[in-house]
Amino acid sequence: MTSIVLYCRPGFEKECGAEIQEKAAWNEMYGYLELKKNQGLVFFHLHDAEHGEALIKKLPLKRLIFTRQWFVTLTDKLELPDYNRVEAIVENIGGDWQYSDLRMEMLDTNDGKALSKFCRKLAVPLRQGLRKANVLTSKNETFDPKQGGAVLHALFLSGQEVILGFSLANNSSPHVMGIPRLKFPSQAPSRSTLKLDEAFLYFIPRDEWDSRLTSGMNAVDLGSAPGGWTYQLVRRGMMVTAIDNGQMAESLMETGQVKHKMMDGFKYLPMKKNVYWLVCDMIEKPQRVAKLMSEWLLNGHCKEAMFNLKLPMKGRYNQVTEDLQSIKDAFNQHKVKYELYAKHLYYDREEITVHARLL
């Protein structure tokens, strides 16, 4: 049977089973979900085998939530021999396709990140076997997600089982079970540092970096104590008002960069039309922050708005969407167009991260 594999946060499998069921139904693609809790592990098995191949080329991943990284399967799940690994994989991949370049995978739990030595040392001897075979392309050839063709994945369930799969390079995440290994900077006062870091990277194309990231740029930061977001945009070069009734870290006031207003983000507008970002992780009720977030955009007070909202402990995937159709409702109501994603990211726990443009 084809399925698609889903690797998503442990403990958010039923929101990103909820999800691919749904957007796969809209593109009259159907199947049944087999979700392994608290191991961020969802399959969603097709009734047609075509559709495997048909729903990751027409369905972008970036519109999916809570997925972070997908493939197809190739094999179900194999048993390998204590010898000879490398043979038995290469054997059962078969010479039909080539691949790009090769994914070595475990689950995001702590068997999972046990085999990471097992993997990365099998890593080297496969990569072998598979451009022996041809299977893989020449490692002369530099890869580039960009110029599309397929990934190889290798999804380690053990050291004796193993799922391979493929996914479109130019439609998956570039990193190995779509998590970014991002440093914590010693000089950021918190550790929500790493959600904004990444949502940076994640979302805005590093090619537009310098027209949309760059030094000089005017920001405002709501509920920004003690400044782990404003960290960010302040080792970006951006001067930053900062909104929050609590002390930001001396450390990034010395930088000259900030302006510290001790009061109610919900309650702040900024005196002139010349702030390029703005920025929010309040611990509010998400509506609150989702239409605080159109009026922002809609009325001229920042060019882009990159969010949080808070997820609650039931109805999750319902209260989400919930959430981003009334962003969608206020643009559509002014008839302006927008740029709209959102995705639960590594560095996000019980929240996800958004990130909205008027285009």
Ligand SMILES: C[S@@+](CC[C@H](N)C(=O)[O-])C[C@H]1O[C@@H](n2cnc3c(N)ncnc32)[C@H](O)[C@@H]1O
The other form holds:
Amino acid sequence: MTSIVLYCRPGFEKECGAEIQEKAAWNEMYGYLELKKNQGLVFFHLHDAEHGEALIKKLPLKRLIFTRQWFVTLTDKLELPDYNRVEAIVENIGGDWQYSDLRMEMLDTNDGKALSKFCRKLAVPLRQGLRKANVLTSKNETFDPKQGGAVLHALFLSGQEVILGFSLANNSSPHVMGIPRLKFPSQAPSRSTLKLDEAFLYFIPRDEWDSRLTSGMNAVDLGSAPGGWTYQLVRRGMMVTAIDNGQMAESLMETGQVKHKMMDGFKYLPMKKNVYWLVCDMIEKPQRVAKLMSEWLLNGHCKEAMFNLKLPMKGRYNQVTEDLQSIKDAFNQHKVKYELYAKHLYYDREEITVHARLL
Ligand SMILES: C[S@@+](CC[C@H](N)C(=O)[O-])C[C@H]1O[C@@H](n2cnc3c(N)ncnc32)[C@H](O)[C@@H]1O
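The structure above corresponds to the form predicted on its own; please give the structure of the form predicted in complex with the named molecule next.
The complete assembly is shown below, putting the previous chain first.
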């Protein structure tokens, strides 16, 4: 049976499953779900084996909010012997296709993490074995996804069980299991700083940072205290107006790049239309935030917006769909062209991150 394996944040399997099933159906591809509760793993078993590759070619991973990474299965779950695991894996892959990279993967759970040492150790002989069999083409471990091609995935459920599959380099995450490992900057005033750091990395292509994410730009941070997000803007050389009734970290105020206004983020508007970035991490109803963000963009108060939409306890997928639809409706009413992407990023918890700009 051919399946698509999807990784998401543990606890969000239902949302991840609902989304792939819905978007596959839009492409007239059907299957049934197997959710691994609290393991961050979803199987979408396809009725038609050919739809695995067809779907990952047709549907951009960027359009899936709750999926961090995905691959199409080449094998069902394989039982590995205690010895000669490499040979067993190479044999099961066969020699029909070549892959440009290998991803050793395990679940984002405590049991999964316990396997990481085992996977690291096995990776070296496995790469060698795959190269010898002419299945793996990359010469080193610094793989450039722009090279394209297919990527081989080995998902280890234990030391004895593996599922093998492939993704397309130009439509999958460059990070193992879709998880970027970011270093917490010691000068940042809160751990939330990693959310905006990851958001910029994920949504803004590196080769556009010079024009879209650069020093001298003006930015507004709504719900800014104590300043984790402001820190990310300041470190990129921006001038930031920080809006929050809470206190901002002294270290940020000392940079001279931050103006702090203690007021309601829903009432603040900049005097001049010279703001490039609007970022917003207010803990507020997502419907209200979505409306505020579309108003800022449509009224020309900012060029790009990066914001969080907090997730409800229940009906999370429906709520997110409604909130995003309300933004699309506002843009469509004004007949503007836009870019709108949303993702449940690794450093997000009960929220998703959204990026929007008018084109
Ligand atoms: C999750 S914290 C923000 C953390 C911040 N992004 C950071 O990295 O340090 C949410 C903030 O939103 C602020 N907030 C909530 N509602 C607000 C509103 N209506 N106007 C301004 N700030 C608001 C809270 O005071 C709180 O400081």
